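In structure tokens, one chain follows: the form predicted alone.
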Amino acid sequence: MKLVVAISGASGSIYAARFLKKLLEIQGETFLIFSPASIKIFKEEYQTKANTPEEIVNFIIEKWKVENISNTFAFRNFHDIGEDIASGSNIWEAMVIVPCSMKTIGSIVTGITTNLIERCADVTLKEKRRLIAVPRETPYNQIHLKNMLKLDKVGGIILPASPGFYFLPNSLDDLGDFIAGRIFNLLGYDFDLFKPWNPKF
């Protein structure tokens, strides 16, 4: 599996953390982009001193004792739209933005590419690859709703950070795993991160 994964400046670091935690264990290659705001929010929500994308990934590895690391993470500069993945001549299967801010969605649907996350999303859409956006906002106003509809119409997938509760979660990590699991489902993988709905139980 070859992915571009972006973490934008929205609350919901748990969703990025749990997705990356599982992704580390899966064979593949991942181009990873953190926005400056996402680093600040991650630090606040996890009360960590990690100051860089590399330090955040190390925090995830240490916090959940990830041992069987099979994925290669290649960090890319948020500010540099001249990076290799800014071009469609480089191939990846899909792009995931988790969490995805409303500013990021708004920029994508209007074709604005002022940073590498927006540029990669633009490339993903134009190359007809899968783009999954995980917004974490509430409530939505009409601008948010219209922009998400626009993204859906041009081929993006909106996966709201709205975890289910039918599997009786025991922790915040369980809720993060639910969203991570749904992302993986859309990528064509089932890793049993949560129990699927079964009306018999």
Ligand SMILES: Cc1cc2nc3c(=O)[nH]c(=O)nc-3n(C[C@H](O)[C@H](O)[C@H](O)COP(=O)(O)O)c2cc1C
The other form holds:
Amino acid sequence: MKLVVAISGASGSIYAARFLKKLLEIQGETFLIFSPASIKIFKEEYQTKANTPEEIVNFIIEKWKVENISNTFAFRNFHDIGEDIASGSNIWEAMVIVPCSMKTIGSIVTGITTNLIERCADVTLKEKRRLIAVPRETPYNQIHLKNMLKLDKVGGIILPASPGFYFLPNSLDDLGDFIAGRIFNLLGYDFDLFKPWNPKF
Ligand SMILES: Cc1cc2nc3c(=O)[nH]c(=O)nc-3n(C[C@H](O)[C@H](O)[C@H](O)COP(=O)(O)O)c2cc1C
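Switch from the form predicted alone, shown above, to the form predicted together with the named molecule and output its structure.
Below is the entire complex, every chain and molecule, led by the chain shown above.
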């Protein structure tokens, strides 16, 4: 599968980290965009010195000892709206924004495309491709709520960073995997990242 994956500056680096960890092991091609805010927050939340998108992916590979890397990760510049993926003439099947800040959702739904994440989201929607956004904020104000509704109405999918607890998570990684697994479900994959609800438990 050919994907665009964007990491924006909401809290919840764990969701990006666990999604990317699994994605590395899957055959495919991925274009990655990290916003500057996402790097700042990743550094805080993982207490790492990793300072660039490449260093963050290496951090993920080393932290969880990812061995079977089958995906090709290609990094694209957040500030360069002239990158190849800024145009719908390049085909990708879906875009995932994980986590997705309220600022990025707000920009997308108003058609403002001043950086590559926003532009790719705009292209994904206009080309009627799948756009999955994983917002994280609490509490929500009405601007956030209206923007999320608007994104749903124009064809995006809101997958809130709200992990379930019915699968009895043992760790933060388990919570990250629940959200990563739900993203993969929407992309058509069924991995064993969490136990689906079973009333017999
Ligand atoms: C430590 C920290 C945590 C943040 N957490 C959130 C958050 O959970 N949700 C959110 O919408 N914005 C959050 N923000 C604010 C965004 O980072 C800010 O709006 C930024 O401009 C988003 O830009 P981007 O979407 O281009 O990454 C946080 C900022 C910082 C410094």
